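Single chain ahead, written as structure tokens, the form predicted on its own.
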Amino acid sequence: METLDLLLDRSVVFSFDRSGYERHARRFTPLPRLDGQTALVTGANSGLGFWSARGLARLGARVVLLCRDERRGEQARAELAAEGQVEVQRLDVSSLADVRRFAATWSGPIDVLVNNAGVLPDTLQRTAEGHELTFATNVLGPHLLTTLLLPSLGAGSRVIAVSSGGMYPVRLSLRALQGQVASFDGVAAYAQTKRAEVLLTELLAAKHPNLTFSAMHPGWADTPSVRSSLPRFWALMKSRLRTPEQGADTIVWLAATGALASGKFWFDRREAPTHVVPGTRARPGDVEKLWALVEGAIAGR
């Protein structure tokens, strides 16, 4: 059985799809309670964020939905009201100014921070602060949010970055991250940000050993963003896609399970490789340049 599982996992299709989740879930065990803990989830009004919030609330955590659209956030809160203590606060992670506003208003300890919000635009767009939208939403905003909330993250708190298996074919490109390309490709830009998230998770883990930083990928899940941003992929694979709840499972597990090694990449409750395609490891010095780029961008340099 283990040999068959290994062969199916190497196929990608039969690992990232619903059958892969169902096969992997045979080894899953019940999760401990999170009573008395506070969890923040960005992009929590739909998709993986919504189902992560539901899973955390069901385990007893106080869950704060951080949503760009407060009306949609309230709709999600109403749907989750029966699950436990759920609140809504407005936050647009693509805006560094709004991240600073939110962080300045936050008080109290945070046990879990899920950086889930993300975008995949099909055209090159820049924020009011001049950053390429995918980079701003998926990388800069979450990094600034994490940095500003460090005083509220006590020893043992967990920070989870929701990445994507779509990062596997790409090598980090600092120019592409910033939208400095001859022709913009939304899928390629998204993959670059997801690669960057994993590298930043490793760097943050080294810089803050008292916290647990994790990155994960959800496999291929049927979420509203997949339907709208990848319509051809969705039409081709819709019968094989995971449910959003299945895609969010590892997020909830990372928040609730016992002690974890920090700085790792996870898939279906197991550590996963960060590189499976030859030639995708960062060039010498590029990881350090990524840190400098992100820190400089959030500092306005």
Ligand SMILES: NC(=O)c1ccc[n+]([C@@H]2O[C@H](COP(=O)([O-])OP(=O)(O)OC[C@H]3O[C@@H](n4cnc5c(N)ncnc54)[C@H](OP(=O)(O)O)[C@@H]3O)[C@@H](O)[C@H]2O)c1
Contents of the next structure:
Amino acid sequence: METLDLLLDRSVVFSFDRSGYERHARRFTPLPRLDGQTALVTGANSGLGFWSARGLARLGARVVLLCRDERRGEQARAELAAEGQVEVQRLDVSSLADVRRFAATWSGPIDVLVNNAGVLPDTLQRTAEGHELTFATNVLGPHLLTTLLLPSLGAGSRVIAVSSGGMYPVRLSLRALQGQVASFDGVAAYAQTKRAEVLLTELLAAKHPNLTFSAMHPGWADTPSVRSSLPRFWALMKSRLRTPEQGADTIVWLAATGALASGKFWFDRREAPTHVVPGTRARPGDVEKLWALVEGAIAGR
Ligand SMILES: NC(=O)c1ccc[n+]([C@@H]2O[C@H](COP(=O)([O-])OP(=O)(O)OC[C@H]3O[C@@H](n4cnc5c(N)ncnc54)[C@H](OP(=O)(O)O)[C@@H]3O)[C@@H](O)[C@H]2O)c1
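Previous: the form predicted on its own; requested now: the form predicted in complex with the named molecule:
Everything in the complex follows now, all chains and molecules, and the chain you saw is the first one.
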């Protein structure tokens, strides 16, 4: 049985798909309650963010949905109202100014921060602050948000980065990460940001040993962004995709499970390798340069 599991996991398709979730879920156990705890989820009006928020609310947490569009956020809050204590606040994570505005208004302890919001645009777009949109949304905004909320994150608080198995084929390239490429490829740009999220999780874990930083990937889940950003993939795989609730499961598990090793990468409630493709480990010095780049960008340098 273990050999069969190993072979299916190595196939990728039969691991990242719904059958992989169902096979892995046979070992899952019930989650502890989160009564009295506060969880913030970015991009919580849709897809994995919505289902993470639902899972956290069901465990008793007070959940704050951080959504860029007030109407969509309010609609999600109304849909989740019966699940528990759910609030909504406006936040556009692609805007460093908006992250600063939100963080300045926040007060009170945070037990869980889920950096879930993400985009995969098919054209090169820059934010008003001049950053490539994928980089700004998936990396810079979440990094600034985490940094500014550190005073509210107490010992044992969990910070979760929703990365992607799409990072596996790529090695960190600081130029590609910033959209400094001859010809823009949305999937390649996205993969760079998801690789960066995992590396930043490792760095944050080393710098803040009192907190638990985790990155995870959800496998392949049927969400609005998969349909719109990867229409050919969606058409080919739609019968095999996980539900968004299944994709969100490891996010909720990481939020609810205390005392995990910090700085790790997770998939279906188990630690996952960060490298499976040869030649994808960062070049010497590039991880330090990533930190300097991101810290410089959020400081406006
Ligand atoms: N679905 C998968 O199979 C899969 C696989 C690997 C990784 N992921 C990751 O999972 C995360 C969630 O994606 P999803 O599949 O659930 O997609 P989704 O349903 O499209 O949800 C994305 C969420 O992010 C929000 N968002 C985008 N830009 C934002 C911004 N600037 N500020 C605040 N919120 C913003 C969206 O808000 P609007 O509704 O306003 O656009 C939406 O709520 C992403 O980080 C993605 O990379 C997903």
